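Take a look at this one chain, the form predicted alone, written out in structure tokens.
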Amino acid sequence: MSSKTLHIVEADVIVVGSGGAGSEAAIHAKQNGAKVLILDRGTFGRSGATITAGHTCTAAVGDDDTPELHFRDTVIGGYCIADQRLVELYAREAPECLYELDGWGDGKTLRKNENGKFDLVWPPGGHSRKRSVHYGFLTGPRILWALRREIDRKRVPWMENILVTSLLVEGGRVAGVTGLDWKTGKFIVFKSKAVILAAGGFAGLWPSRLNTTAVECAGDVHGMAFEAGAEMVDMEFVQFIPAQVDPRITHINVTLTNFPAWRPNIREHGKFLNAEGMEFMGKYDDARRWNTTRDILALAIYNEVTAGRGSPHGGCYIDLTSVPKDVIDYEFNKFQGGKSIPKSYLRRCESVGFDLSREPMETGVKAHFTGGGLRTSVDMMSTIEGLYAAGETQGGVHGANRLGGNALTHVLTLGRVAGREAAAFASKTSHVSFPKKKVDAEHRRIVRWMENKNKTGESPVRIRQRMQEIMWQKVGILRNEKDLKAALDWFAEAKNERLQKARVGSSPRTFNLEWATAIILPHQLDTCMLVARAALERTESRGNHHRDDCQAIDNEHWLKNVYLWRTGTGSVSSRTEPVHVTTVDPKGVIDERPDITV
């Protein structure tokens, strides 16, 4: 491909992703004087996982709460693996971002009580304070509402239907994407002086009825800057939480089956049953049963289930029916002041005849958050100079465990760190050299599968739906070093063998599904490798990596992040290193894990 035919778009500071983060980075990229552009994988404004968010979002607003203790209980909910320097950062700039984000909206993106101050509730357990900040069962799609507005005012231009296949690095510095447009089939190089990668998580490498992440978050941005050679840090720490597995109400919001666990008044009555009738969160969490975090939770549940005890869909129960008909109508329909909450999950439920008061609600365990990603500094900035990170793709914000309600707030929050960082960058810097070879190396890439002329090879939709299932099976909420190996096997023969042989047999150059699989697919082996790889690293069990040959969790020898990154030889090289600990001393407040038999 000569560079005369080459489409090149050139901008100080391209964003990949349009959820909360990316869209948060671009608006504060913008506003400190950068030339920006969102390069969004799907429909802009609708994609990505921010959308799909339910209830909360937490902040230290409220009279009796400060950034330290939300800080404090960030670390210790996250088993003190967190890097302290980036929870320090979140936490502070937590508040006065939420408060920004109302603005946009015209102080109408978030609920208020009747003082005009934000309406807060409780957040899951974890929290030592009320710090919930929402907008009724809508706060994702609110949040992004605002954005979307304050996007538009500030003219960030912004480009959908990208399909970003490669990191550019020369000379240790980015200097851009290339991307395939689903819309026309056009190869498209993007240069920059920067790079925000803010693409979720990685959650869709489990089977799609096995996680609750948009379908955007397939895990390939991960492995691509693996292979760039970005340092990647907590692959290991995977977040499965309960979620409804009655097919009556799994379009429902998944947070569906975490709210009850928030709210006081249903927690007094509620009851956690296995197929049996038999409550069992006494034998995991004895001290706080209802109250206690998901990682937790989701592991009791999954126990049950491969001990037999588990309900006709794979799961347990959330038992509310003892809970009064006038509480349940309160807390899922209006809680606010007495008001209805825009599409309460009540009505949701009843709209297609579950009742919450007559009937337990089934509930399993999916892949829901991703606390690994690109190591990076306090700017956001990664291994790499000028590629950053921000939201789920940035590892090291939550540790082994993420409390529920941080989400929203963390991409957010160190999204506008890494706009504006990513602008200053972009500032005092030029361009660097066009890695020509490695363009045209990566068209043909793309291009060769549609000009394959196998006829017998496998689909690529084949490939990645067993890599699926292998994540699940060996890779998944229980993991063990004959497991992570023979998956570590099985990653390296399909990208090195089975892939090679594959074939795209559908034509179309434009939203040809098949092939966007057959492009993204090495980089998410990639990412399953990575997450497998820490997996077997980390000898205990902490947070949401939990082994059943090495059940207990050691303070002794892993207060310690893995780090992760790829050799001029292509292989995978790691290490571990001392948490970085700033206020919060580990060994003076962890929690001991309690005591679980797999």
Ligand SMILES: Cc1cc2nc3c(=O)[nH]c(=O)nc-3n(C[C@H](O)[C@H](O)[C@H](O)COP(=O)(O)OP(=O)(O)OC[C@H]3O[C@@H](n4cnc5c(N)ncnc54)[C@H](O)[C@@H]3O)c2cc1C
The other form holds:
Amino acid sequence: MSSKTLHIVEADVIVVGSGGAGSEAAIHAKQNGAKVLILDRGTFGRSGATITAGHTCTAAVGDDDTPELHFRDTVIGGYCIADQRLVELYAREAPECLYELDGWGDGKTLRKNENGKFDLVWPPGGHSRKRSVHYGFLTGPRILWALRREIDRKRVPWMENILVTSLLVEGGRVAGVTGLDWKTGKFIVFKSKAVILAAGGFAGLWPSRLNTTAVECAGDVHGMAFEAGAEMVDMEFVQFIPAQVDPRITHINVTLTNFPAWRPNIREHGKFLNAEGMEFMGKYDDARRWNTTRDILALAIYNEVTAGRGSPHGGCYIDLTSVPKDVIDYEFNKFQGGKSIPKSYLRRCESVGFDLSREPMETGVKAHFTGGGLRTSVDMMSTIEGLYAAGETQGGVHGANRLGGNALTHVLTLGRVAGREAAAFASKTSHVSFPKKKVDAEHRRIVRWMENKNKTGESPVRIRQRMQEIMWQKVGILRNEKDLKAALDWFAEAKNERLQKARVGSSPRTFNLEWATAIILPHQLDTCMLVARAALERTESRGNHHRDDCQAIDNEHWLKNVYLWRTGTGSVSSRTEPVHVTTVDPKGVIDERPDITV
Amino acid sequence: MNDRTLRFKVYRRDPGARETEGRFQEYTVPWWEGIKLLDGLRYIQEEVDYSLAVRWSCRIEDCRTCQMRVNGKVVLSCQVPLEDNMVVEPVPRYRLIRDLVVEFGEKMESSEYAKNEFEI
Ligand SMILES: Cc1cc2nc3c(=O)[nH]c(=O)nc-3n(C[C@H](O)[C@H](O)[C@H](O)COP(=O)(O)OP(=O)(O)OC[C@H]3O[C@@H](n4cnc5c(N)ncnc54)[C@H](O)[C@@H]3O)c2cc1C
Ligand code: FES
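Taking the form predicted alone as the starting point, write out the structure of the form predicted in complex with this ligand.
The next block holds the full complex; its first chain is the one shown before.
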């Protein structure tokens, strides 16, 4: 491609992703003097997981709470292998971050009580204090609304429908990204001094019917960063969450367990039942039951289903039929805003003819949140100079299991830090030399699919479908060495052989989903490989990572994290390092299971 | 297995290829319990015609990027049950990218929308 036809856009800081992390990062980068540009493959501010985050965002703002307690609960909830430096930072900055966000919505971003303070509710299991800040059932959308107001106010520029396809790195430093504009089919080069990857998680690697996330969270950026040389951490920790599987209810994904279901009335009258009508949580966490953590609940449901005690659509039942009707109406309707929010949980159920107070809800498990991602230091810089990671794209923050409500907090708080730090970095450095060769190679890689019209060949769409099924069958909630190795063989073959012979048959250059699939698939396959590889390395079961060939938690050998990176020859290398500890000694707390006292 | 199927019409036009007139293409997809319009369109894109342009994100009624016009009325395609003889078109008001996909751009966060979703 001659440089004349090359479309180049320049900025100090490029932010990839316009969810909670990307928006915070961009606002703060701009505030700190950087020329920033946000790119999103979807619709600006309406894509990714943030908008679907239904309920809660945690922060130590209550009178009986402190950042130290929030930090401690998070470390314990993550089975003591979260990077304590990152957890400490986010627990400490969370209150200030939420006050700022509230201000961006003129003090109306989040719910307040009569005293003008944040209205606090109990978060899902594993937190020892009431620390969920919320906006009823629409916390995520509301947060994005406030971020959008500030983005508009600060005139932060953005471009939507830009699929970022590769990271440009020259001499160990980031030089920008390349992208495909879906609106026009044009290839664009974005030159920058710093790049913040805030492109969400990779739960989209599992089949659509078995994940809860937005379609853009496809897992390509992780493979992209790996290819560019970034080190990855905690890739084995994928949170599977109880999620509804009743085909009628398509307007809710994460189920009741994400809501204030542990309130006394519900705890007392509500039940988890298998298809034989037996209550089963006693077997898995007798002390906490409703208030258990997600990893335990998900595995419990999965075990019941695989033992043949599952419901018709592959789940168990959450039965609230004995809970007094007014309690249900309060929890799932009035609390969520009543008339002011037209779509409370209860109203959404009613609209499809499902009555929570009369029918148990079928609940299965789906891939939801991914704890692994780019390794960063406390300034959110990855192992590549100038490349930052924020939000779910970043790894190491939650350890082996994420507590409910902590994702939004992490995403917003550390996103802000990434924006600040990237701006500071950009102000001290100049652009690196333009990696022309790499740009040309990437351009060829992309247009090849549209030029090379083989008459035969499999569509990349088929390979992707197969990849997602393999992720469910062999790299799902319960793993073992044999399956993981078979999966790794399959990913390698798919990338090196099947994809090479594949063909994009459809010719439109705009919004061509088949072409986009072909472009991102090699990176997705790399991310799949990273998950399987990390899962193979960890020869124990901990939090979200369960192995049926090594079922016990092994605190003697595995208070460690698995790091993966690409070697010069293109293969993957791994290393384990002891977990980063600041003030909580894992040995002292590893057996604690925080519970609430109601 | 059931052999019930659903037939419906989908608007196709590629302004990028200088098509000035749209046309309707008829598709048949298998029926399943709870099938929504978006499911049918995704089935077409993945199993029948890879070239169909269709946009969605969350699948749970939050993002509103799956808006389309069905029999003249704007709906969220991830929520509307798929029915025989539906006529599916892109939403009006926005610039067409291709088929059912439009460019939302600045207009997506119109004050009108924010108001109806959030203000008390
Ligand atoms: C259904 C659901 C409910 C949830 N509920 C809660 C909750 O109640 N509380 C909580 O704390 N957490 C919750 N979570 C988790 C939380 O929402 C996410 O972890 C968080 O929103 C991630 O934010 P993010 O900014 O990192 O990424 P996202 O919000 O996912 O944003 C990523 C952005 O990057 C863009 N992007 C991706 N790839 C590319 C590319 N190649 N090129 C360009 N752009 C790209 C996407 O289009 C998207 O806009 C929930 C998640 C789901 C799925
Ligand atoms: S896909 Fe988000 S509202 Fe339909």
